[in-house]
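A single chain, nothing else alongside it, follows as structure tokens in the form predicted on its own.
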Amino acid sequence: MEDRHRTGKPTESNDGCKVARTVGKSSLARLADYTTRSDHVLVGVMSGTSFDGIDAVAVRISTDTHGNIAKVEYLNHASIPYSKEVRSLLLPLCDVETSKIDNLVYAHFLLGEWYASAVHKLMGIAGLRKEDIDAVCIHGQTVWHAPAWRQLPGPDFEATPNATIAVHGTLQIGCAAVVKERLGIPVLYDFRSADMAAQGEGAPLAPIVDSLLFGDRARGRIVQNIGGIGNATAIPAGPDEAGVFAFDTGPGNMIMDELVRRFTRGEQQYDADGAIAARGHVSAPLLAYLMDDPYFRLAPPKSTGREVYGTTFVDKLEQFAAEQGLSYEDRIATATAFTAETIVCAYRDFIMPKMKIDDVVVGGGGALNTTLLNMMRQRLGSDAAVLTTMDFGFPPFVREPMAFALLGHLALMGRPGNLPKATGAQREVVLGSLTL
């Protein structure tokens, strides 16, 4: 009997019976046409180191006639907060003491189920369907960045027994093809490998966005994410591009979340307004304990990530608090001080020497934790400005998964992403792989 799909036609099988085939228009197919078009919708989706859950934003971009971005516009955003259980799996895998490899394969493809439901969410609020939507541009849940080089073994290994090649690498889970599979619609993905295959960092990958998005003829700017790493791009007035650099400052949120976690036992999962933060105090031991770190001092380009101020770096803080006798309140305004403190360091240390920085324009979480904040007002005085997104129309958590969106319209047109200047790659490349 045969068995006939919508989108199918019968075939002939080794029987020789007729059997349905469903053959669905592959990404190169629906794609085809991509570059010679004028106006792109674009989905991002992201889920930072702060794991607190999916972000997802349509995006509009529109080209000139020779291809350029001419526009950008935010169409609307969803939201999925991961729930206690999903991120009670996640949270392990980023520890070299606690990973297990069967989680972090279930977890893979558990992820791309999520990532589409928030595309399925983003879709029913801005009133899109899938034929709308070019493509949809993951980042995927970094578990494991590792932009140090380690010798390893090298091909010739057998050959030659003493033969080592230096790799570093990243590793961001969330199954593509599930994503795909789910939405029918096709998925860019794994946008940090091309340029850690061209000896950069990885990161940090949103500049190009920020220069487009806050740029200004007048002002020069820094624009800081906050998620669980902090980010700062630095976009010299104009905007000069030429200029246009970045690095990861360190810590953002982290430290502050997982504390957090602990003092409530996990009932709460961060500082909302940086409340518990106000009620304490800010101990300069620890403060200066916490500073005194090689990365604050390292010039960049450099990126950092869970992997080095995890659990473990919060349990040698909770150690020290504890030999200090520092409330809980005291430890987390203390380590909100720490990411102020690193922050507006990093701007005197490697920005304000370079160009003059009028605003500093903060996204992500910390954009809502006013503690924070005030802290980087009063380290900053009157050097600069502290703004957020949203005074630019940007809700705080649009700003990344835009930022891939961009970087998926990028790689459609065939043209890099990425920054040298800010990654540290010996060249320019295109970034991300195509789900076909």
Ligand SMILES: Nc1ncnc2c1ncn2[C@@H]1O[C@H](COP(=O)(O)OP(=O)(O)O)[C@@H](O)[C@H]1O
Second form
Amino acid sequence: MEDRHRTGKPTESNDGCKVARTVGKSSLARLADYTTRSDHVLVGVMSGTSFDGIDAVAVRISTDTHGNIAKVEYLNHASIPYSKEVRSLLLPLCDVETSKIDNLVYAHFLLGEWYASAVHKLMGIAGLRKEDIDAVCIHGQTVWHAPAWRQLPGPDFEATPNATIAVHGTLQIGCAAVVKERLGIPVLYDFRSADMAAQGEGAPLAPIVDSLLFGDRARGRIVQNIGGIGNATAIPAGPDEAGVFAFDTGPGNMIMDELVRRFTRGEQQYDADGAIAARGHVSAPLLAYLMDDPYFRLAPPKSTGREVYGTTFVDKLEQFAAEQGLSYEDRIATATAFTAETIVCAYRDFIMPKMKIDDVVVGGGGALNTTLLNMMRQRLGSDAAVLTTMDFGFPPFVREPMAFALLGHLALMGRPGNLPKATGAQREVVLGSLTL
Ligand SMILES: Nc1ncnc2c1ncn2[C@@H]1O[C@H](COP(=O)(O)OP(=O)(O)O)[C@@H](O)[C@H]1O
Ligand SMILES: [Mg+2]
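Show the form predicted in complex with the named molecule, please, the one above being the form predicted on its own.
Entire complex below, previous chain first.
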């Protein structure tokens, strides 16, 4: 395994035959007593719509005699940034104009190697051996998320000519078999499909975990993830997850990142700490133009992605900004205000009429953008305090991979992981697939 990662070539034995790198029990044998044990260690792996890289987190989960989660302990975190080359292989796959099927297949297997490498790094940092980890839970890299229904030929096509059925779907790549082969640890993957099969949007999936980690008996909270896309989980004050709901608020860092990349010709990937935005002025006409988007008027449940706020959207923004003669700094400032405005408007329109909010807890890379946090504070005024996950002991990049470790745990316990109120699914379902 070591050699494989260093040289990028398959290991060969003296007689030239490929050597099995990991020999061990099947996933089923390793996980046979999972539901009856009270102590579990899982690794969650996430690479989001920002295409910044991979985050891997180890957690220890204790269960009580009823199999309910009693304690979640964050153990450690490792991240590996995507190289420029990998990013330029992956990004075109997320665009109908530029996606190529052979690149998609190779990227699927290549990402398996990258995920294994991220977990390997984490194991080194955390001092974990493969025997210590019950399962690796990988979200995968979304290349296309399509919650909108499309009419396509049904399976009874011949019997009933022209019969169509409504289909929606999603695709996360990163081959789980490669991850299992490299690490010798069972791998859970494809967490979104089961919810979509039950008519849900397949997103957002973190709410059940947000409720567990950030829910409070006395304080109403919104957990706001700001990755490539922004998602809000509304958690009313109270003892359980009743009343929890969630939705994508719109773009998170995606538009700011794209503007920075274009302006610096790929030298910089994001506006560190929001410093560029802090130097610019928000353009009211451009902000109004961007806010005039039907997604923001749509009531939850709803989800969105790079399909909507990718390069085409930024092209339109740039055209409008050029007509207004706006500087680079003003464009970044306005894109930052756009994210803050969409987030706070979503709270006012869809959350605050239903529940009292005391705190907003921001996670994801956007939690490091001081200008963005200040713009949210300005807009919220005294209505709610803006905190970050750091205030709860979790670094900003930990919440999402941790969520998938917990969803993997729920799956291994045979318990549902989706909240139908968040995804719009018809029922609660167990999420994920397992390598054998
Ligand atoms: N120091 C920083 N200052 C401001 N923004 C940052 C900083 N570090 C990361 N980010 C932002 O966070 C993004 C990555 O956030 P992440 O939570 O990993 O999102 P995703 O889940 O979409 O990958 C980066 O693309 C960048 O926009
Ligand atoms: Mg990321």
